[in-house]
Structures are given as C-alpha cells and as structure tokens.
Ligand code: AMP
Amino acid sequence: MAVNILAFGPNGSGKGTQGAIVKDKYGSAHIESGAIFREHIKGGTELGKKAKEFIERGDLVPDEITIPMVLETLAKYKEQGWLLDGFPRSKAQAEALDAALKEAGMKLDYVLEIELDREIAKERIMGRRLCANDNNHPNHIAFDAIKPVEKDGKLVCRVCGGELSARADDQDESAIGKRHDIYYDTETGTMAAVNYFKAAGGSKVISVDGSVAIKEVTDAIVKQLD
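In the form predicted alone, present the structure of this sequence as a single chain.
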C-alpha cells in the first residue's frame, strides 16, 4: 500500500538523512524539492532559470514556480507512495498542496517534524559536506559518526568515496539566516505550514528532537510509524 509522507525540519536538522531511512521502510520515492529544482536548472527549463535566481540569493522560490514542479513529480509516484522533503515552505504552499492532494485523491498519511534549535541548526549547516554522487550520503566534519574519510590527502564521502564539496551558501551566515528566517516563521513561513497540517488533522503527526544522535532520531521516528 502506498504511504505518503511530508518531512519537515530546518536546514541542518538531518531531515534528508532521516527521510532516506523512512522511505526505505515503505519503498516510497524520496522526493527532495532541491533535486527537483536542480533537475530543472540543469535542464535549462524556463522554470529552472527563474528558480536559480532566487536560490542563489537564498530567497524563497515563488509558488508559481515551485508548485508546478512539485505536483508534477508527486503525480508520477501516486501508486508507489512518496516522502516529500523540502516542500511546502510556507503556509500558502501548505494550503495549495493540501487542496491539490485532495483533488488528486492522494491521502497524506504522516507529517514528520524534526525539531532543532536555530543556533544548533546553523552550526550543523556550516560543517556539512555534499557528496557528488548522492546528496543524501551524510558527511559532516564535526560529527565522528558521519565524518568524511581521508583518501590521497583529501576528504571524500564516507559512504561511497565520492568527491565532497560545501555549498557556498552553507558558509554564508547571512544566507543561512535568510533560509532560517523562512523556516522558523510561525506566521507565514515553514513553521506555519507545519502547524497548518497539525491543525488540519487526517494525518499522523510525528515530532522528534533533532538535537540527539542520528540513530536516536531514527529510533524515535521508527517507533511512531505504523
């Protein structure tokens, strides 16, 4: 049976890592909004070109660009089920997604929220490294459990040995602040979206502490999944 999940958590909370674990439990597609953007940007589509301008500034991509990208992808995995990570990022997007899911007859089974203090989230962002082969391979210079490994005098992915890089905006405290301003906004931002789905009912809400070790977060999530 297809299981549909929304995953929420501020940048730096590890929601990509946890999302990959959860989707494996159900055999769902892991739909990461950033990957959808990258596909369009790499393909040079008009939506991709417009989205790139906003992403590079650390700003929220407008709904008229984001929603068509995301909904098109969800429809492809209606039978398989999906875990959506990184969308919605605002209350308006949450309302639009909720309406679209109902119209398409897709039930939202779980809303997963990873809670993390804003300052801790910032520190985690600045220490993370991205694998060229798979962005969901966890690598972080500050955590022993997921530290990259050294090969030929340079750090490489601890999972596959792939080349590592740091996003420029991950080293820019101003850009990080902009992204977190959006997430922690309880009036119109991502936290408002989380609260919208909590109030809407019809889905099981799982909220866990993201400040503990990766395995502890995983155990807390799996324990609450049916």
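Alternative state: the form predicted together with the ligand, after the form predicted alone:
This part shows the chain on its own.
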C-alpha cells in the first residue's frame, strides 16, 4: 500500500539522508522540491529560468510556480506513495497541500520532523557536497561517516566515485540565513507548516533530535515507523 510522508527539518539537519532511508522502507518516491528546481535549471527549462534568481538568493520561489509543480509530481506517484521533502515550506503551502490531498483522496501517513539548532544547521550546510550521479549519495566534509574520498587529488563521491560539487546557495551565508529565517518562522514559515500538520491529526508524528550521529537519528526514526 502507498505510504505518504512529509519530511521536515532545517537545511543541514540531515533530512535528505534520513528521508532516503525512510522512503526505501516503504518503496515510496523521494520528491524534493529543491531538487526538481535544480533539474529544471540544469535543463534550461522556462520554469528553471524563472526559479533561478530566487533560489540563488535563498528566497522562496513564488507559490504560483512551486505549488502546481509539486502537486503535479505528487499526483504521478499516487499509487507508489511518496516522501515529500522541502515542501510545504510555509503555512500557505501547507494549506494548499492539505486541500489538494483531500481532493485527490490521498492520506498522509507520517509527519517526520528533525529538530536542530540553527547554528549547528548552518555549520553543516557549508560542508555538504552534491554527487553528480545521485542526489541520494550523502557526502559531507565534516562527518567521518559520509566523508568524500580522495581520487587523483580530488574529492569524489564516497558511494560511487562521482564528481562532487557544492551548491552555490550552500556557500553563501546570507542565502543560508534567509533559508533559516523561513524555516524557523512559526507564524507563516516552515515551522508554521509543521505545526499545521501536527495539529491536523490523522498522521503519525515522529519528532527526533537531529544533533546526534546520523545512525542514531536513523535508529530513533526507524523504531517509530510501523
């Protein structure tokens, strides 16, 4: 049966890494709004061109672009189930998602929240690296468990040897600050979306401490999954 999950956590909390493990357990599709945008930018699509400037500044891409893009993607995975990462990022997006799920007859099984202090999250963001071959290959220069490996004097993906790059918005302190302002905002931002779905009921809420080792975070999550 399709299992649907929302994954929340500030940028740098390990949400992508943990999300990949959870979606594998259920065979759900991993839907990352940020990754969809990056694909569009890479492919030079109209949507990518519109989204690029917002992403580089660390601002949210406007809802009229983001909401339909995400909802269309979810609809494609209705049978398989999905883990949604990076959306909703605001109270308005949470309300739009809730309404769309009800209309489509999709239920929400889990709300996963990884809690992490803002300063720690910032340090973590600056050290992460992206694998050119697979978005789900975690690499981070500051964590032994997922440290990239060296090949011909260059750091490459520890999983597949693929080329690594740092996201421009991960190296820009002002962009990081903006992304975190949005995340930790309990009035209209992402924390408001988290609280919206916690209060809505109907799904199991799993909140874990993201400051401990990756494996410990995984264990804390997995033991709460049915």
